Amino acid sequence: MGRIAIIGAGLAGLAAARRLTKAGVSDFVVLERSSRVGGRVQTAACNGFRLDAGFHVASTAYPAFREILPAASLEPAWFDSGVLLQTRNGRVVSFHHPLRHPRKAWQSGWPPFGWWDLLQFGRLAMEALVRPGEGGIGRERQSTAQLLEQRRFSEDFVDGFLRPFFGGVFLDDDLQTSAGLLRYYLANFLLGRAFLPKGGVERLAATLRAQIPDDRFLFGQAVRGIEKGADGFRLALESGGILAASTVILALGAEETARILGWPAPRMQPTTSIYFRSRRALYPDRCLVLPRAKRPLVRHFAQVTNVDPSLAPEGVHLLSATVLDDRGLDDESLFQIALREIGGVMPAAAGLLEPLQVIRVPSALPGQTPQHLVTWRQRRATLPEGLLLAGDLAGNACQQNALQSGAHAAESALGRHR
């Protein structure tokens, strides 16, 4: 077996390296530009707090959290299956799964929306459960916005629940993301339980990293280009060196993948996490809060210590507010506007929340409109034999695809050398 080169030590690259390790392969190397693993899956330590770069939630419905990275190994901290949302008259009510949380649903005066919307949502949920999963996403021709308009959901339901919730999932307030992804995520939310890995999202990468020998990693090694030859591949390193490999697993983010392959640069979507601390809880529930506003700064927020107390020092709470467009504002302005908007939902916020940290992720996800997904699928078909793709452009941009595409690429590499 010739050498296998894995480019990138994010979740996809780590999943590939883990699979090769489990198969007893020793002649592989993981090339990573930075000095650490995880890619965009990072957690920063700040004065006893654990701050994720972006709002990350895992789900037990993802097969990868059974087959590759068992949820139990992550000490999951569970969310409730529901949200708190702001109604048109400004009240905050709960919208919980009535089968999983019947008491909360009953106490909230469920349902908070009209029956037409709930019936249409139920229909959409049933379709999501019976349609193909990841495989069907790339063939979807409708955007989420087009589907919602076609199904005649009310403005109240779209602006009160669907846009703040799924807009935050997609990082796309206009809901131009493929309707296939709406169905995919909806099925996963219905079938699985959402959780945070204890101590922060970097626990995903750290757990995989612990299963791979140290000497398989080359940190500080960025790849400038890949050249296919008669006897394999030559990787041109930015340091000036050349690394030969018989098989290459390209497991980078969308921008770097496109650059190396000479594909057009993908449109990237940013996100910003604004963190606040408080001595008292703003609310008791283990769920997201969805503000109701046209084009708000804060798309949703969550007091994450209700879910995982280890994210803050004992006796202190941590609140994470997700912003899709920071409008070029400085940190102080972001804190002020975010606090005002959160206070518009929960008035106690003004006297409780203290600014802590702003974390910007300028290239969090690639655009995932129907046309984007079709284009990437067509381009994947042009890759030379032995160059295997994992990560965002190997399917869709989510934890499940990152882990599964990495493992599948490793399986393909093993198959080439058996």
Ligand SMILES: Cc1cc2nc3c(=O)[nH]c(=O)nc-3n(C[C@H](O)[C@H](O)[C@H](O)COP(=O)(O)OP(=O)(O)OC[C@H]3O[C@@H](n4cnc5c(N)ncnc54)[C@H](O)[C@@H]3O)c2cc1C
Second form
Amino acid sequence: MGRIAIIGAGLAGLAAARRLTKAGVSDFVVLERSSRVGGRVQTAACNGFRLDAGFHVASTAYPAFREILPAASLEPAWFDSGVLLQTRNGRVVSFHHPLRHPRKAWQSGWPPFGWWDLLQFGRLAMEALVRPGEGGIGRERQSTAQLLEQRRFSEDFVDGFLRPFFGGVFLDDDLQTSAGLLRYYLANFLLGRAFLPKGGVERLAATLRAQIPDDRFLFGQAVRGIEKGADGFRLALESGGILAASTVILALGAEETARILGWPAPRMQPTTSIYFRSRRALYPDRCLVLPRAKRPLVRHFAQVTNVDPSLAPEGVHLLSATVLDDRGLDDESLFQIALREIGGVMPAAAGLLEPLQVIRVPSALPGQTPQHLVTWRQRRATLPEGLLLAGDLAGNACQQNALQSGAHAAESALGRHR
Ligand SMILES: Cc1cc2nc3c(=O)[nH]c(=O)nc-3n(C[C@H](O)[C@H](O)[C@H](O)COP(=O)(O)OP(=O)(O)OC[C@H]3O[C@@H](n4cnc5c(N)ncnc54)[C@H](O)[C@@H]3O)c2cc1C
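Show the form predicted together with this ligand, please, the one above being the form predicted on its own.
Full complex below, order starting with the chain above.
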């Protein structure tokens, strides 16, 4: 059997390496440019706090959390299925899954939106449940914004719920993301439960890493280019070395994959997490809060220690505010504006929250417009045999796709070597 090279030790590369290990294959290597596993899934340890780089949640609706990385092995800390949101008159009301949280769903303030919007949303939810799979996403021609306009949702519902919530999921305030992804995530939120792996999102990578022998990893090895010859592939390393492999799994993230394959660079969406600490929780619920404002700095915020207290030292609370466009502001200005906006939703914030840390993720997710998804699908079909793709460009950019596409790529590699 020739050597299999996995390039990249993010979730996709780790899922591929885990699958090969489970199959008893030892002639494979994982080349990773940095000195750590996890890629974009990162948690920083800071004075007893555990700070994720960006706001990440996992979902039990993802099959990968049964088949590859069982949710139970991650000691899941559960979110409620719902959000707190600000109505047009500034009140904060809960908007929860009516079957899972009937008491919260029918709380005072119901309905927070007009019946037309609720009926249309119910219709969208039913459609999403009927076709929840990823299959149609690569063929979808409509953006989320176009679909919402076609369904004549009111500005109130779009600005009060759909944009802050799904804009935060896609990291795309303009909702140019494929409507296929709106249906996909809506179905996931309805069918599954959202959770944080205990201790931070990096736990996903650490749990996979523990299942792969140490000597499979080559850290600090960046691949510069790939050449296909008659007897396999030659990987040119930044260090000047050359590594031969009969099968290559590219698990690099969208930007680097496109660069190595000579494809046009995808547009990447940034995000920034602004962390605050406090002695008391700002609110008691285990859910996101969606502020209502036109083009706010803070898209949503969450008292994450309500979900997982281990993210902060004993008796201290941690709040994470998610920003899509940091407008080039320095940390001090980000803290000030974020505090003002959060205080606009929950006035107690001003006397409670203390600035802790800002974490910027400049290239978080690729822009997933319908056109981009169609183009990537077509490009994938042009790859030479033996060069396998995993991660962002193998489907849509999420944990499920990273894990599943990594495992599938390993399966294909095994097929070639049997
Ligand atoms: C802020 C943020 C929030 C997110 N939130 C969610 C969420 O809530 N739910 C969800 O499902 N998904 C979420 N995602 C998406 C999900 O985290 C990613 O889709 C997934 O982690 C991608 O994994 P990957 O292995 O494909 O890529 P990456 O994590 O990018 O891993 C690629 C690896 O390749 C390495 N590498 C790059 N170039 C080279 C090279 N030339 N040579 C060698 N190694 C190289 C990198 O160092 C990296 O380790 C989020 C992503 C971000 C950034």
